[in-house]
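Encoded as structure tokens, the following chain is the form predicted alone, with no partner shown.
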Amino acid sequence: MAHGEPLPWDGFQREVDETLRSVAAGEVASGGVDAAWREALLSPGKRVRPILMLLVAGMFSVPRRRVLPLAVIVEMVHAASLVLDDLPCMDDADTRRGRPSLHKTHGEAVATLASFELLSRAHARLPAACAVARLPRRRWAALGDELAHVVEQLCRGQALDLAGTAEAVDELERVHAQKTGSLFVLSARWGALAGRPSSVELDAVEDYARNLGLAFQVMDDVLDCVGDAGRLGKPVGQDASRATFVDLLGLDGARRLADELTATAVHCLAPFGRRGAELETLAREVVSRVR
């Protein structure tokens, strides 16, 4: 696709964003938990998750209403997931998405519980957006044990990349399988269920989520050296004190395996002949972004 060309997806971030905004309205009480939950979950982001979620399931020809709901609590918990990365404690970052992190508006405690609170708020969504997504009842158990579950694996993924232990790249690709990849899967697998997907068709899908999540994470590694932080929305070098893909492969080296990665999730789309064309300039996007 040509540089500049619009993409295929030009609007659902729109979409997405304003879902977001009514999950936020209402009345809010001056400062406090429930202004923090809401800054962070409406700050600017790519909505990466929630899209990758809307063209899986167009690719079985799902209408974007009934899975919006789904996408919705995947960008909750990612929301949350950001609030804690960035706490002194973690990250210690003092930006994200171009505006100060939430721990900086509104202190370290707040900005902790508002996390937890989105965490919470998105698991009681599910029921509804099962719902809304035609999901059979019997599967809504099974919907929230999924999203228990990667709410574990980036915590755990989290704790892994802060020990900073890893020593080779398969050490690396485990712990951003359970940081990054996670919720890429998710979003992925969601998106098709909502379709009705084959065994086959849903591994399939799987796996491409999962070669994509890796590859943004591979992408990060390389920004976080080379990239801008205006144009990023969140500080460089932050990942100095830890493994990184660049630091065992190379500046080089990373995009090689970024490029690789990217090739093997648009391998992964062959069952779906030409209905996978946009997942595919979805992975290629993701290996040619610059924040």
The other form holds:
Number of protein chains: 2
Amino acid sequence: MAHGEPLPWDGFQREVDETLRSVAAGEVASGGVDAAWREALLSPGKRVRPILMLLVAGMFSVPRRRVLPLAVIVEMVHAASLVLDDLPCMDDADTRRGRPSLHKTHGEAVATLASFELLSRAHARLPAACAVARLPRRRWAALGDELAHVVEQLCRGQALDLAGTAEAVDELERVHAQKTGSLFVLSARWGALAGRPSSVELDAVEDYARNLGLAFQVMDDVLDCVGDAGRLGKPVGQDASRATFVDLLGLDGARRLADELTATAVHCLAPFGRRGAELETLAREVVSRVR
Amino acid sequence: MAHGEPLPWDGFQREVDETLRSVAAGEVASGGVDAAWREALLSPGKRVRPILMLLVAGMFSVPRRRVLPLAVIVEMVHAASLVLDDLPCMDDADTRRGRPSLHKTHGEAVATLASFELLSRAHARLPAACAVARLPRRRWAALGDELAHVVEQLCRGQALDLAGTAEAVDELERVHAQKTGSLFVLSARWGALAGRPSSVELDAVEDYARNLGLAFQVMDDVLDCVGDAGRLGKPVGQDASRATFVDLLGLDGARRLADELTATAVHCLAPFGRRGAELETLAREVVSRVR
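Same protein, different form: I have the form predicted alone, so give me the form predicted together with another copy of the chain.
All chains and molecules follow, beginning with the one already shown.
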């Protein structure tokens, strides 16, 4: 999907945004870390990871309200990682989601601290979120480990991406499997866990999410190349110093790769039959908006 | 105590260091985030917060091995916060604990990511650490909230310190109650919780730790003014742009304040009688080394 354009699950997005606002509720002085992490969390996003989790949960007939707290945790970690990505020492991006990036409005120090605090708050919300999702108590610690493992992958993927040493498509895929794919997989996994999946079903949604996340990243590169800044919400061409899928494959080649990844994602949904229809739509949305 | 000089609990420090090494065990490629967070965690420190926790636990007759995993979590969060403090956008410190600071050896991006990962790993270790400490399961989530609350205070205190707006001693005390005191209080609190304290006892060790943390910070300012860099392990006078206790009170005034805080800390130990002897020694060590 084009960044900035809503997914066709407006209601879901509204529910996620409402929950995020409740997380950020409370009076805060302007200018400090308290205001900054709230600004990072509430900046307008498509909430694709929470929506993915809600859709997967729905496929297992789990009511959305039971996974919303877990979905919020994923979005908090995502928001925290975006703040770091934009820092001058990383992508040095002046805008994000159509607004000045957090270090532009709050300074680098406060933005960095806000990201740190968001991550900590995300972790602390896990036990309560597991309870709402009715996950057995013996699994709660494992979910904390899974979250920390994804943070490790986000950090490793970001460092590799910045190093820009990937010279072949499979190397770049490995970078983005960590940087983007890992949080997609976690979102799908947690949505499924709330529905007591079989191991075949769990593997299937994780494979789906892995391919979806990669397709999402490839289209991000395509958009970064062809999009205009207003639509994208961030500076066009800012990834110029990094290897992108467009660099390695050209525009058409990158689009073809996104198509292939989408087809693979959809294929992973086979075990679910008609129950996978909404996830199929989600996968097709990822690549349809920039034709 | 002077920074760089060991506390008179060498055995405790060795146990903490051993546990930290086990946390950092595993083969890792050099240069990346994996190597960086390990370097931050294993850089030689006095481990004053873990030692405080072990001493408090000991006062409640809790074996050290039962709180070592909790002590490690506190040190991980402390190490993560030091990496951020040293960044060019914060204190811009080239050295830490007598070595180049992490962004000097790994670059700003990797250092920032390493701090982020350390924090996440610290949170994820909490359930297992609570189990080893034999804390009742219903309390585990509360400890996660306490950790997140301390991270909030660390961030807020650091932002206030950087803003440098404190003009009176009580304002500066409020800054450092958050930036330094909060993790001291948490260390003492968790050490006590493992020993099933009465509420009077819990309040007493927290009050003790609050005063100890502040005395520690005041002596840090004194050392920053009079110390030499080799002994201190970080550049002398690097806090010049911030308001320090020495700025507001002069050298002698700051030393007197540290003495008062130490006396107050010791006074808080009254409910424990002779059982508080080691904590009394710890408090006196904080101010004795720079006479």
